[in-house]
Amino acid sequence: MNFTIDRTSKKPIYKQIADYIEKGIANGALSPNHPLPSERSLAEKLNVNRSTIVAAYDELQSIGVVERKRGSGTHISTDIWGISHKRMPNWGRYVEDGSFLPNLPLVQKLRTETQKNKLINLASGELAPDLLPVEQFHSILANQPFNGHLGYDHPQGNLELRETIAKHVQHYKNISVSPDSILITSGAQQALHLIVQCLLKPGDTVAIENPSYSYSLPIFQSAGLRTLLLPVDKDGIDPEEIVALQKKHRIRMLFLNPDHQNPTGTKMSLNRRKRILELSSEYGIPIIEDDPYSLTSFDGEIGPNLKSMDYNGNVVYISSLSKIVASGLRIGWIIGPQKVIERLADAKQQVDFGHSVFPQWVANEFIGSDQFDKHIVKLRNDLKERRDLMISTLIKLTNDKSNFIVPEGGIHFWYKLIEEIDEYKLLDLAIKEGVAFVPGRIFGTEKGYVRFTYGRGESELIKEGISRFVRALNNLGR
């Protein structure tokens, strides 16, 4: 057997041994007249441990493609040679040779876990359920009939609500848009997705905050782009980062959260924005401009929003539904140039033939309504109201007002631990007392930091949570 292990390859040994057998079975290179080695002659030929034969061989039995038999060793599965020559699929490559890369690991823990187990959430982004306006949305399913057809949409989305939301943005964040540069999205998530496959190419280099929810997202790997890390203080990034990086790499797109930002809850100061959009022009330099929290502001100031200050046309701009109204909704959207929407649209279309119409429906009926300004006030109180029981409670617990900066909106609280801490081993910990937070380095490069969402948390339950935290973490340091 003519094979070399990769010994720097991230794809166990046990995986590359059993995909190098099955391509030998597939090709003809190995006779189904003849048995494979056996565990012990491979593993001295391969200079591996048996277990790690053992795991190879259980790997190719389990797709069908070997049979195991006491005594007799380990024979390529005559299923695949018989006279039908049927053989099932090695579903575990395909798996792992798709370009769409999976979320990472850790994320699809905390999934696992927060739905699996009667944990406090407080790693989820997203609303707590008695934040959602659901009177309101009863309301308009008993009172206002659906007259809409059933039919496909408009590619960018159904046209009373890009009415809409063009009144929407432009009372709220004083952004000036036709409805025919929005497009309606399944949520920010979709947007982002699109923007990365329709605008950009492999090798393209881009630019995202550090620590930014963006680091967490696959989508930039997967499309092949190179990303490039712009440090977050207290108002956000320096711009005369952007400076230094682009003097080194020609960067093609920047991805900015400016208000309330995700996970450090800072936002970016007037200066710095005005400074970002001339370093835009002068560059040409694109900005995606995501924006899900800036209504959320408890003060009532929002913005300026980048986008209300772009004169230029150098700047798309992504919101959503989905952090201040309801997350299940999917309902998101796009502004920008009409040459840009159109291809985003086009791409969405290909995926999804357009939005669904009810959303669509029901989003348009509360956006318009007087309801929405009532709920995004009390919103806005209510989650006041839980940024400080969260905070209160650390200080009360821990003793100390310094790892922190006091977010002014948003739903995200970012804590920063003693640098030595593993935040890993300490949301193992956290889990088995019943709580789940997002470990720091999900978001970007520094350790010692974890995120809280007190959006996601009830009120009862986020006291309990923090305590229970916090017994994780004293545990830690046993």
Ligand SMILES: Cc1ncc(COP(=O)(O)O)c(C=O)c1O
The other form holds:
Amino acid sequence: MNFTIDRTSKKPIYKQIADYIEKGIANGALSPNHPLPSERSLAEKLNVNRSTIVAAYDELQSIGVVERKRGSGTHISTDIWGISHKRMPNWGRYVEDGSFLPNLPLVQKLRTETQKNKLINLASGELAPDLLPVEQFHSILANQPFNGHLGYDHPQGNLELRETIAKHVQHYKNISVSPDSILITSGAQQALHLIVQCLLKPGDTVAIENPSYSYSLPIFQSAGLRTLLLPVDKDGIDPEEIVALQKKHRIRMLFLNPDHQNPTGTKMSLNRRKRILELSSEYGIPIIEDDPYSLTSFDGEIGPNLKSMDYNGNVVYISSLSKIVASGLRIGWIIGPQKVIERLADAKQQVDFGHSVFPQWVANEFIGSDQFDKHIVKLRNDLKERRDLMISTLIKLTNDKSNFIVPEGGIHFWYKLIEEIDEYKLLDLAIKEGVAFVPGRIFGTEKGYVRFTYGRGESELIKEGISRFVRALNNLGR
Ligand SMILES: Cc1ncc(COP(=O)(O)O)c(C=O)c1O
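Switch from the form predicted on its own to the form predicted together with the ligand and print that structure.
Whole complex next, starting from this chain.
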């Protein structure tokens, strides 16, 4: 190989070597199936570290130019030679360079571990299979003929479903809205995404709760937003923190999850809600009220939602059926000023031409029926029982009575570890024991918390899951 390294170049040495070989292949100087020198001999010849040659060969392999087989070294790939000289794009580079960020590594790990292993899953933020209204859905599918049309529906969502949602939010949440100001989305997740993409721009500053679900979402970083953190205590965020932040920064938007917050389970006090609305009007800061959980309130007392007290149009309200009916339906909605809804619906049309007609139809049949109310009453009772079971099992096995706020609704339980413990190491041990939870640091800056989703566990599995967790905790202490 007649090649000299340019040590003054800004191009890394491994890249110079890879480019040289790639060029040799392209101009025919190196032919297919031709063995390339071994890593060791090429490293000696070029007077570089062996790892530099490994990196160069890895690069060539990632673009499909060479093949590497254990024992028989590195060969020029036969695939790139054909009638049309096919070349494989460097997918690795594309995958890394896109502007939309991947999930946090821990989220990816939890996804693989819970799918791959038969773990007791106290991590996924959704309802356990036995809490889903499966029979009611079977009955709808068996008895009601689908009479919708099968073309693209309105990008804002099916009108009948929007009418039903308008009645639903009026009845349960005292929110008055016309169907024109509702947009159906693929869960609350897409609602957040559309808002971030369409109403904000790179460099904007938003304030979010700490800890919070939003903190775990890379969509804020992908959109180039700066996030300021508002600490959550047992009554939600302290509105005066907004005042303090606003003095130093211009907050463009405030993201709040006031009811049975994910992950802390806390419910914001009424006084704080009122004060936040006052501040929103005073400073002109729009509020995104993310409310997937308020209907699960164990005592049936809902909110009051910020949107129900919003007389000036400062609040854009998001909710979904994921935590009260079924996450797999992917039905969520946004309620906001018509101008905003139209802008977001236009974006939604670009993204997916509007939501799929079938889940909209089934959702409409279910939430428009008297079955829905019965389901919610039962769900609240079941969730309360599971909360109690989880907490009593934890207290029994750890002797710890004080390290948590007892959630009065929702599906999550935020548990503070007594000792200084690394939650990530604890998760590894817990997975070995056969249970998954979410380390708290994924939701914010505070260390030493874990999030359990009691809503996700079937009763007998909650007990077993918590004893496995406590075993992992004890093993870590050893
Ligand atoms: C506060 C909050 N917002 C939004 C979502 C997204 O839920 P979905 O898209 O299933 O409605 C979640 C899910 O965990 C959540 O906890």
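Rigid core here is just the name for the largest C-alpha set that superposes within 1.5 Å across the two forms. Computed from a predicted structure; not experimentally measured. Numbering follows the first chain given and starts at 1.
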Yes/no, Ala430 Cα shift of 2 Å or more between the two forms with rigid core fixed: no
Thr445: Cα shift of 2 Å or greater between the two forms (core-aligned): no
Cα displacement of Gly71 between the two forms reaching 2 Å, rigid core superposed: yes
